[in-house]
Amino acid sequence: MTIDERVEELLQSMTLREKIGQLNQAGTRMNCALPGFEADIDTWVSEMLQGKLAKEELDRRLAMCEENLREDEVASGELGNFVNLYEDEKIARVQKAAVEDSRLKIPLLIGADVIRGYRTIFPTPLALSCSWDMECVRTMAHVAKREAYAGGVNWTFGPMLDIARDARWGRIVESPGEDPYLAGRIGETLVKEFQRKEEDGCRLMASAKHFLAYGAVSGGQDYYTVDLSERQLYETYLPPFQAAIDAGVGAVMSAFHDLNGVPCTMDRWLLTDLLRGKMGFTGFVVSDAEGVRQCVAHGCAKDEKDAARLALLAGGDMDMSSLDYAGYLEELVSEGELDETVVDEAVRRVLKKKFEFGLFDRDYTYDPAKIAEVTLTEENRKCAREVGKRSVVLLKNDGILPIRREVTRILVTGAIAEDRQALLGPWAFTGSAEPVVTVVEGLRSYASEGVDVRYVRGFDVNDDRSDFAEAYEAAKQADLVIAVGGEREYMSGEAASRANLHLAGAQEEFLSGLVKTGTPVAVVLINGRPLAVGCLKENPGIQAILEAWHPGTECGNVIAEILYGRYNPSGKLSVTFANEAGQEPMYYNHPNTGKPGSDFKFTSKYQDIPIAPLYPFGYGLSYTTFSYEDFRIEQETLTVEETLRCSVEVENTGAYAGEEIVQLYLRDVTASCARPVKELKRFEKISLAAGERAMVRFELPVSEMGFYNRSCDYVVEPGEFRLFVGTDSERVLEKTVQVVLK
């Protein structure tokens, strides 16, 4: 029997209530165990994320609550999918209620944010994108799915494919950066690896999110409005999702915000006409958490019943956490406001994925020993360390890194350096801070015999100056200071937008005083977003800046290997670093203007900050140097049916072996619509020994050199195109080609 036949057979035997249950996704209920005490979990979690409530206090309060796993709802067929359930034994319990106690024995989809690992936590998605290394991306997905699958999770709420061009937006930390091509490569790789079925049946269904253009929220303010032309959607925000769809992604998650006036959750043009019609998506659509209910707050549904009707008719198949489908769809059908065939079509999509991903064929027995065999293993940690090293970006180095042998007294300062939770970073709900290697532990572990690594707290992300003096005195006795600052875990992520991108609190003041001790200083940044760190770049006393992001479980080892030269950093920025928040959104592939920025007053720029970014897209230093020569194009005149072929010779001109990411950009010089000054089209990561040369070759079909015109038709127009190849988006060699009609 085919999957479609199995779906239809099952559908015919279902009651309307059971059908609606398959469209309902919820988490556990929390009931306070103390009479007269009201549990407000959302407020508590929000306060914890804002730093107002300690994690220990949150745990204490949660311990006073009783968790209801909704097993009765599962057994009755009223709840067909779970969200935010992270404990293996509890996952097994709710699946038992589904496959043993319910009438139809339909397994649950158990969804979780497995976007940077499961128990072994890898770098944040933004950090991972700075590796530009699809093998690293695949490795993360492989380890994550093995651990998650063993624990009972079968669905990941990822990849997150929102193009993010505004560092003020907190969720930039979850994104693959600002470039559609790089994001598409990452999305395709993640979908294929998460969904690849292994010999033991291990696989996770992936869901591309958030559809659509969530990264373009106005002012970088989370949940806010988005107003974009349809052409801009096609040009910038759709390509990563199209790559995921072409890779076979099982689900798509709609976004919270309104797009051009209509909440994405209830936008039929978006979810049906565009996603299913033009883009060819065949899986199911799930709302973001409480997205259906929020249509009322948007002012586009009169109440939650109306929101449920509008969302389902728009093409939203599953309601996450609002409980509005469960509460109102049956009533809407009975009143004739909704045809049951609409419910049936949504149920078909959900059931089909449950069959395709083997949910009906799994053994759901809870086996702690089997879970332990694949969870947080030494091999998994090694993978996290290797991926982490390749995600770190060296922003500045005036010769003090790697740490020289004569450096025997090292001071580490900064509260974050010893804070496992801060180092773990945001969006790691399935992991734990306990196994995280701190920066101090990593440096001491890798230090040579006779090297003293001392730690003094010194500073934090707040205005506390009480430990400044002790750190300054300790710095005077050291050969080198490693200052670890940036952002704590709650300072980026969802609901963590920031208007000020400078280092928070008194960090800049502390670092300014630190350099006055005369001891060389290297700053390690632990953060989720690009920061306005011009004060560090321009200060000659700060001789190195290492953008480590939040590397995850192996944080301290990742940083130590790079600082000591055990690994030569190779990461490149997937986002532009602006000089100030006032420049945001700032991105490399912007269209030109009629008055491009220059020293002349009447040109496009801010008069009080540099025109150029602090650090451009694609930027990243190495302990060695690379030269680019002999950029050649095989054919300078091409038709649309042909393929452009070019090559460049790259030489490692330094003293260390290293990896280089060779980047190819394109510009359509004259077109019917203003085109970006540069667009990334290809890249390749190569490894060269000191003194070694390599010829890097690229192929680009001319059909990929087009754009969407005013009518949103994809066209390749004849004319002049410029090709750029280089180490980042600014330091490039240039050639010209002509595209002609036949």
Contents of the next structure:
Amino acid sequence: MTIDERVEELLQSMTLREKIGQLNQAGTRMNCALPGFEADIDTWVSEMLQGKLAKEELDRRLAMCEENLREDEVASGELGNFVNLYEDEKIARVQKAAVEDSRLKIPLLIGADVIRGYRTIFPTPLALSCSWDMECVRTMAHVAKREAYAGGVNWTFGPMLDIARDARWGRIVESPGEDPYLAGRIGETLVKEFQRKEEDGCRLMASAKHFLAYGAVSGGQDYYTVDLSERQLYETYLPPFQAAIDAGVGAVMSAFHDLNGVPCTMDRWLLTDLLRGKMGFTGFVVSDAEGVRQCVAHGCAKDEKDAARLALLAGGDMDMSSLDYAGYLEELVSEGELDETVVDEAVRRVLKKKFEFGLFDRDYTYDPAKIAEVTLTEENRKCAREVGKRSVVLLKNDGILPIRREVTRILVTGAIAEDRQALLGPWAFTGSAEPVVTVVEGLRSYASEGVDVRYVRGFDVNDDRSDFAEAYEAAKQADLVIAVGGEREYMSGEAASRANLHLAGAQEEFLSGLVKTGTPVAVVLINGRPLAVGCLKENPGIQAILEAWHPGTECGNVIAEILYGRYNPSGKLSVTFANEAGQEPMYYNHPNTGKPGSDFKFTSKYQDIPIAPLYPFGYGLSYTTFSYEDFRIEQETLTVEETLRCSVEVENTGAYAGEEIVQLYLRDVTASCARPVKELKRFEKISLAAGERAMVRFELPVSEMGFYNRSCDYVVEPGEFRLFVGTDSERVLEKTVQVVLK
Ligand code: BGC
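What would you give as the form predicted together with beta-D-glucopyranose, now that the form predicted on its own is on the page?
The next block holds the full complex; its first chain is the one shown before.
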């Protein structure tokens, strides 16, 4: 029997209630009647995520609560899927209720945010995108898949493919950066690896989220409104989703916000006409958590029942966490407000994925030994370390890095340097802080003999100045200070927008005092988003800045290998660093405007900050240097059917072996719509020994040199195009080509 036939057969045997159960996704239920507490899990979690309640305390309280796994709802067929259940033994229990106790024995989809690993945590997605390395992306997905699958998770709520141009938005940390092409490559790689079936059946269904343009929330304020032209959607926000769909992504998650006036959760144009009609998506759509009932707060549904009807009619197949499909769809059908065929269609889509992803073929016996075999293994940690090293970006280096042999007294300062939870960072709920290697541990374990690594807390991300003096005293005794600052884990991620992008608290003050000790300072930034660190860039006493992001479980080892020069940094920014928050959204692929920014008064700029970004897209230093020469275009006049071929000579002109990410950009000089000053079209990561030279070639079909015109039709308009090749989006060599009709 084909999958479609099996789906049809099953559907025919289902009651309406059982059908609705397949469209229902819920978490477990907590009974929190705890003595001595105003027990309210939502409030506790909210406090924990704002840094007001320690994670350990939350865990302690949760451990005292009674958890209802809803096995009765599963057995009755009313609940067909779980969200964020990632305790292996519990997963096995609910699956048992489904495949043994329910009438139709349909297994559950167990969805979790496997965003940057499962138990072994990798760098944040934004950091990972700075590797520009699809092998790293694939490795993360592979390790995450093996660990999650072993534990019983069969669906990841990823990849997150929201183009993020505004660092105020906390979820920029989860994004693949600001560039549609790079994000598309990452999305495609993640979907393919998560979903690739291994010999033992291991695979996860992926879901591309959040559909659509969540990264464009006004002012970078989370959950806020988005108003964008359709053209902009096509140009900037759709390409990574299209790449995920073309790679066969099983599900798409709709976004929380309202897009051009309609909440994405209930937008039929978005979820059906565009997603299925134009983009060719054939999987199922899941709402974001409680997205269905939020349509009431949006003011677009009169109550939860109305929201359930509107969301399902729009093409939202599964309700995550609202329980409104479970609560109202049956009533809506019996009242004639909703045709059962609409329910059937959604159920078909969900069941089809359950068959395709092998849910019916799996053994759900709980086997802790088998899980332990693949979880947090030395091999997995090694992968996280290798990927971590490639995700770090060296922003500034006046020659103090890598740390020289003569440096024997190293002072590490900054509360974050020893704080596992802060180092682990956001969106790592399935993992834990306990196995995280701190910066101090990493530096000590990689230190050569005779090197003393001392730690003094010094400063945190708040206004506490009580440890400043001790750190300054210690700095005077050191040859080098490594100051670790930035953001704690709760300062980026969901609902963590910031209006101010400076280092929080008294960090800047601490650092300016620190350089006055005269000891060279290297700053290691641990943070989710690009920060306005102009004061560090400009301060000559701060001789190096390493943007480490949150590297994950192997954090300290990653940082140590780079600082000691065992690994030569190769990461390049996948997002622009603005000088100030007031410059956001700031991104490299903007149109030129009629008055491009310059020293002349009447041009597009802010009068109180530089026109140029603090650090441009594609930027990142190495311990070596690369020169670019001899940029050649094979054929300078091309028709739309032809392929542009070009090459450039890259030489490692420094003293260290290193990796370089060679970037190719395009500009359509004259077109019917204003085109970006540059658009990334290709990139290649190469590895060169000191003194080695290589020729890097690119091929770009002219058909990929087009854009969406005023009517949203994709066109390649003939005329002049400029090509740029270089080490980042600003330092480039340039050539011109002509595209002709015939
Ligand atoms: C987030 C999603 C996530 C879901 C489940 C929501 O709050 O927006 O990205 O997948 O929770 O954890």
